[in-house]
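Shown here is one chain on its own, the form predicted alone, set out as structure tokens.
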Amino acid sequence: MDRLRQMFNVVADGNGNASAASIKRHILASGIQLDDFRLSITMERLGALGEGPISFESFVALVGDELLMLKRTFNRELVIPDWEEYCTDLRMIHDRVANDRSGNNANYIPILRDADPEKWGVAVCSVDGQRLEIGDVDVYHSIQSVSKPLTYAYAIEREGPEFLQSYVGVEPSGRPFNSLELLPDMRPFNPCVNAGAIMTAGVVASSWPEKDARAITGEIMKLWSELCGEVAPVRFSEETMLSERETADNNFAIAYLLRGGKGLPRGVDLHKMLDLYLSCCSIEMTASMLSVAAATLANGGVCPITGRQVLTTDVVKKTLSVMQAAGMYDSAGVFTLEVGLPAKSGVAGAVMTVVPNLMGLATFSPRLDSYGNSVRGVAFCRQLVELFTFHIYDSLSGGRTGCKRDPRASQHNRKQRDLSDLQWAVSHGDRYATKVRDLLLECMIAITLADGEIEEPEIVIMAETYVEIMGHQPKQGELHAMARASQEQIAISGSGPFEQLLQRLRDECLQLDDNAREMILEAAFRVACADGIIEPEEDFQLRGIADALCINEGVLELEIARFQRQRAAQPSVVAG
């Protein structure tokens, strides 16, 4: 009883009743949506109750048959539990994005051309369902290119790998997406170029003898409806399928080649294989419902909003194979390299990210980059793995990631772990903890010098931040003797110690992991908003601090936004 008494006291009010009000803010908080299939039950049960107070007996019943769900939501134990920080960083690297108007619309057929260039959105689903959607997140377009790993995958369930195979390789091509290369043994590269897209459409056509092209798109327009949870109807465009016939000469040279070099599966038609290829680059769907999408193949091809097995995890484990080695057109070694993440692009503006075992994201932006790549959905990509332990080879870094945050894991009770830890330590003498300590406070002084004064508001901030962080108030006067002990040398040797420190935190930077570079720049940073306002001889250190640290630019940079925001929050006061 003491847990469901726990739950209850996070949506009850002071008069010791919650609401149903109440109770749906704190789960859309979570991020999960109330129409959430999971819990069903418990908004039916809301909806006969009205909008009068719950009392505790009455919350017992309400949750019993969803408690473990409306458990992990009202403990912030989803997969990311700090879920509405999360959404304003994104929502920050968003808007910085927004600003990139490079690049241009694809123009090979009108309805491409003639896109709106400065639609921006970008779509979020976690493998437990939590959703964000920020911007034009709702604009049905061409999937495009996004179709050519799916119908991989459907190819692969409907007739084996070996099979499939044998007819589409999946090496790297390093080669343009429209190019007419086929490996040695004339097998096209991968299914992410357009002659692997031809030949996956012809083994997916050669094995419905008895259906069209049009037809057998409506079978894989099924998958994708199942794999973005059916949040909205998958639609397709009359228009574009046209307009793309009427281009498609360097299609049908690839195919004539296909069938002159391997030959087809099954001696199937040449022409029913591109109108298939075709069609599947007609389907329109919208950042939102590829979000879905993505989170189902982050979560093994369950879909998170369903339940629903769509694909087998093998399926899905080449499907995201074949995506992380070819996805991006040929800059996908560049983008494996800088991002690390499984993706696809379309030459409509969409780009589908999949971090395994956490999220899908999508974004959608017409203008591509020189690879037919959306200039702002691959910035997006970047910017988030800046900021995020997203790569897939962030595992490997010792603890050295440049301070990049965890989603996974709850700020707040990492920080409270990693102070009770350094407080334990330096209690006992261990060297490692005592020298964070002190390089701690010696960057805490300089940020406190940093215009040449001591000034009290930044000593009190001082003791309190060294109260927090070790569990105890510094000694009498320590602070102020050692900020005037700096104060002294600057003044005899007209800089010094600021440069010295720096000098010592880049010697030291290696032998410190990211939770203790991490809480050195906290502690400059408070200090540095002591008096409300960062001030730019505070931010030139902070940044000189960040950088000999080796921590993240773009990690400050969300330090101080959320700085900025919180300090805009605050009430201002209107002289009388």
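Residue numbers count along the first chain shown, from 1. Take the two forms, superpose them, and find the largest set of C-alpha atoms that agree within 1.5 Å; that set is the rigid core. The structure displayed is predicted, hence computed values, not measured ones. What changes on going to the form predicted in complex with ligand GLU:
- The Cα position of I459 differs by 2 Å or more between the two forms after fitting on the rigid core.
- Superposed on the core, the two forms differ at M482: its CA moves 2 Å or more between the two forms.
- When two forms of a protein are overlaid on their rigid core, residues whose CA moves 2 Å or more are considered shifted, and I560 is one of them between the two forms.
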The other form holds:
Amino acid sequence: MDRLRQMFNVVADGNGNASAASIKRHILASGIQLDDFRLSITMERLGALGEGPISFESFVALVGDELLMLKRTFNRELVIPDWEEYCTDLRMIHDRVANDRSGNNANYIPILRDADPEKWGVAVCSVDGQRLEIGDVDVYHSIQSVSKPLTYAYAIEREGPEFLQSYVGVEPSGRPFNSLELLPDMRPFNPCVNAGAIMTAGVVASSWPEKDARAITGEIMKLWSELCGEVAPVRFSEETMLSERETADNNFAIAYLLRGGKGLPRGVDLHKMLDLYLSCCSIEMTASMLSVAAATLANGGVCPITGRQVLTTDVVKKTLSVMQAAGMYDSAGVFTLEVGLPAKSGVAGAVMTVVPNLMGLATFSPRLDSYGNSVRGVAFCRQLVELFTFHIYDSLSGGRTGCKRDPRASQHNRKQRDLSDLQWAVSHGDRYATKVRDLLLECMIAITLADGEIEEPEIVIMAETYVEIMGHQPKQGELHAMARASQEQIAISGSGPFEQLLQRLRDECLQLDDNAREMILEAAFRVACADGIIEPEEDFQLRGIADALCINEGVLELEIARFQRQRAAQPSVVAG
Ligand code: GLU
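With the form predicted alone done, generate the form predicted in complex with ligand GLU in the same format.
Expanding to the full complex; the earlier chain stays at the top.
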């Protein structure tokens, strides 16, 4: 009963009653949508109950059938526990990237040339089905090359990887997507360049002798539909298909080259193969739908929205590998270096990115860079990975990631744990912990004196942090005395003491782990935010400290924004 009572308390008001509205609010705040299949019984019962107060007893009767899911939702046990915080960070990146108006729409067909270049949407779906949608996520657009990895997945699921690989390689090409160049054995480089996608379409087309290209496209659309959890209908654009056919000279050249070289699988008709390829490019979806499809890939083939296994994990593994090697046209190498995630872009402006075991991401913005990738889509991925530990090699242990954030559940209580470990180790005389404590105190004092004054709210925050790391209150006047001693130093030698502190941080940086450096910086900006605003001098010093500690500037900004939000939500903390 205790655990049920705890759950109830999360949604109950001061009178000890919950309501349908408060329950729904908590579910939405966790990132779960109200139409989630895992909560369908609860939602139906809530609907029947109406808007009246819900007592503890009715709550118990209400939640029983979907208790585990509700517990995870209410107790923030989903893969990204602090979903609202995470969404705020992603919105910040979205807004920043919106200012980038460089690049141009694809112009080889009217429908892409005339698309509104201002459209900008970002959609995210976690492997637990938490969803975020920002901006133009419901705009249908042709998926173009984003179709390629799925046609590949479909082909290997249907025909087996060996048969497919005898016709299509899995090597990065380093050449433009529409290049006529092939491997020495006349196979295309990989399924993500046109030649490889056309041959893959040939393999699929040859496996359905009785169906025409459009009917086979229908089968592939069904797979897309399952992959995106049927959140909206997958559409087909006749207009795109007609234009694609009219401008397909290069693709015809590739097809003839393939037929003349390796030969087509089972002698399939060249026009049927090309029609299938072009109609897969003409499938229309939205960023919102693609984010769920990406989440299904991130989740090993199980759609988080429906719980259905859509692709086998083995097929997903191969598909992601191919996306990683060749998904971003001929800048796939740079993308892997900088972003380090499997992704696929299309010339209509979509980028679908997979963070394995965590989430799917889809962006839509029609302006393309010189490689054919959406400018904003790539910029969003870059900035995301600058702030969060999503690059595949951010998992390297012992390295420096610039103190990037990890929104995963396992990180949830890390800060609290770190502080209590520090306190425990300091009290037993651990040298490392003592060093961290000293640097932490010195940085807080430096920030207190950034504007030359010792202000009371800053001393209050310092005292709070002191208690957290020392386990007891500072002695009467101790913090004031420390601050005044530094103030005198500054009076004698100007910025000298701060410069010395920065030098010491730089010297110690290599000996401090990510957590310690983060704690020091966090303590410093807690003080900087003490009176609700960060003065320019404080900002300058915070950046100096972050730089000396090798912490990404972006991470610092994110953290400051977060801290300010928390302060705004609980102004009472300032008062002690
Ligand atoms: N439909 C385009 C073509 O075959 C490919 C589009 C893309 O690369 O996204 O040329």
